[in-house]
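Just the one chain here, laid out as structure tokens, in the form predicted on its own.
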Amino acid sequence: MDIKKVRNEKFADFLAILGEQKLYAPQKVGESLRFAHVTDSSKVELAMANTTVPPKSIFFPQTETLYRYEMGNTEIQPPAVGEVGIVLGVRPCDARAQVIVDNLFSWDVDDPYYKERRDKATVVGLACNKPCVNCFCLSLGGDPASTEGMDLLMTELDDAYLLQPLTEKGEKLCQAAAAVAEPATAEDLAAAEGLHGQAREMITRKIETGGIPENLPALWENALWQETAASCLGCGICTYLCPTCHCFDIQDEVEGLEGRRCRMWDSCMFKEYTLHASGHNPRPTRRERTRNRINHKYSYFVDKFNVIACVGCGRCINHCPVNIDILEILAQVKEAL
């Protein structure tokens, strides 16, 4: 496949073309930078390293009906996914994430609503010239410029932005941008090596996972758990803004002779997520509930499917408004080991 390159002075006019389809992009959305439907090319933000909400939102939406019914009527009334066309600036802990998902939903029966939106969804990466501070992909294996889980990686030069197509959809994608792209030269390419190295020079937070998922159960009562936990305050934004957190709730909704079953995000770290209707909570305090946290996606989802269910993006270092840090945790597991 030709690797192409838009030049910056035609970029708008190449998200012209990609908004033919239904376009999804970083956009700030109130106080945060989240992936929204574009309907705007000038409010599409690439700049800054990562969002707060990750893309996930767009194949695993935070609310979404499952089917509708009323009363009288034996027939659901199941929603049309629609078109979800193109997702634009994915970063590759994002893309790499959102495969890790698949697992779960495509697992012992497919999630047709999840899965209509993946097979709908052409990616459009964008290689990390300049990962976060907290950032630590290169330790799960990942990379600034890793290609998994996505149709197209784009490199930002100095003056343009590369276009490597690496599936079909991809090479649809720099075909339709035709008119406004050229060649990429082999300094194009040497350039864009040379800033995928130095990208991967700037990670510096790092942990040695060997060992992790096959000891951390042996580790059920240890004092770290506590200690953790101490200072979190169960606001379960480590697993809203985490781009493997897949956890969800079902609920009806009824409003006279009619409503609908939905299903919205949920998180471990709630109380009531374990809370059974006879009262018992399994996991009734943050020790139990943030054990379960880093179990869950350091040991019990490796062992079910053989990958660490994170990525190293870092956003739960970023936004946990107490600063409790994974890689710290991580760090005492492994001294505990």
Partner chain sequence: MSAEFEPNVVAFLCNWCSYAGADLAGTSRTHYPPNLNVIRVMCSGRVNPLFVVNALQQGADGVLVSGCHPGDCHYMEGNFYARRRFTLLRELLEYVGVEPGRFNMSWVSASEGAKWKDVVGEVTQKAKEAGPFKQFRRDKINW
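Small disclaimer: the values here were computed from a predicted structure and weren't measured. Throughout, rigid core stands for the largest set of C-alpha atoms superposing within 1.5 Å between the two forms. Residue numbers count along the first chain shown, from 1. First, how it differs from the form predicted together with its partner chain.
Superposition of the core reveals a Cα shift of 2 Å or more for residue 71 between the two forms.
Please give the other form, namely the form predicted together with its partner chain, since only the form predicted on its own has been shown so far.
What follows is just the one chain, with no partners and no other molecules.
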């Protein structure tokens, strides 16, 4: 597959071409950055390191109707999933995260809603030239220029974006953009390689994950959970913003005679998550919940799917209001092992 590039001055045209399909890209919504449908290409923000809300919100929307019905009627109508065209500007960690989540949503039974979106979408990745302070993708098998889960990887060069198609879908896109693209030169490729290398250098936070998945549950009663969770607010930011977190709740909502059964993000950090109707809660405090979060990502998920459910995007560290730092927890875990 041919590697191409789009010069900066043509980038707007490139976006216009992509916009012929339903295009999602990072934009400022309210005060924060997230993937949203592009209606005005000047609003697309690719410069910022990463979005606050990960692109999982495209494949697994925060609220999703499973089916509708009319009250007093038993006819059930599943909704059309709707169009998902291109998701542009997905960072390597997030693209990889989606691959990890695919495991779960296709485990035994396919999740039809998720699958349809995944199948339909073309993921256009964007290599990280300037990782953030808390990025640690390298420790988890990721890379600032990883291509896992992408159909096409873009690298931002000085004067152009390098387009590196990875799949058939990616290739198709490149062809569609032929009018504004030109073949990449060897210098371009070298420059990209250089940028990728630089980026790797910039990632300073690290953790050696070896031994954690197998041995984590053994630390069940370790004091570290209490210490970590003492200041936790149970707010769930760490899970809502995590690209690999995938838990949801199912609820019925009714207005007048119209009803729907829908699902919405849920978080293992909420007390209601495991609360039994009897009032009994198997995870009664934030200690148990924090422990479950880390165990789930770094052990249980590995047990089921052979991969750690964390890509080192650093969002949970960046956004935790009380500086609960997963790397710090993991460091303590390592120490305790």
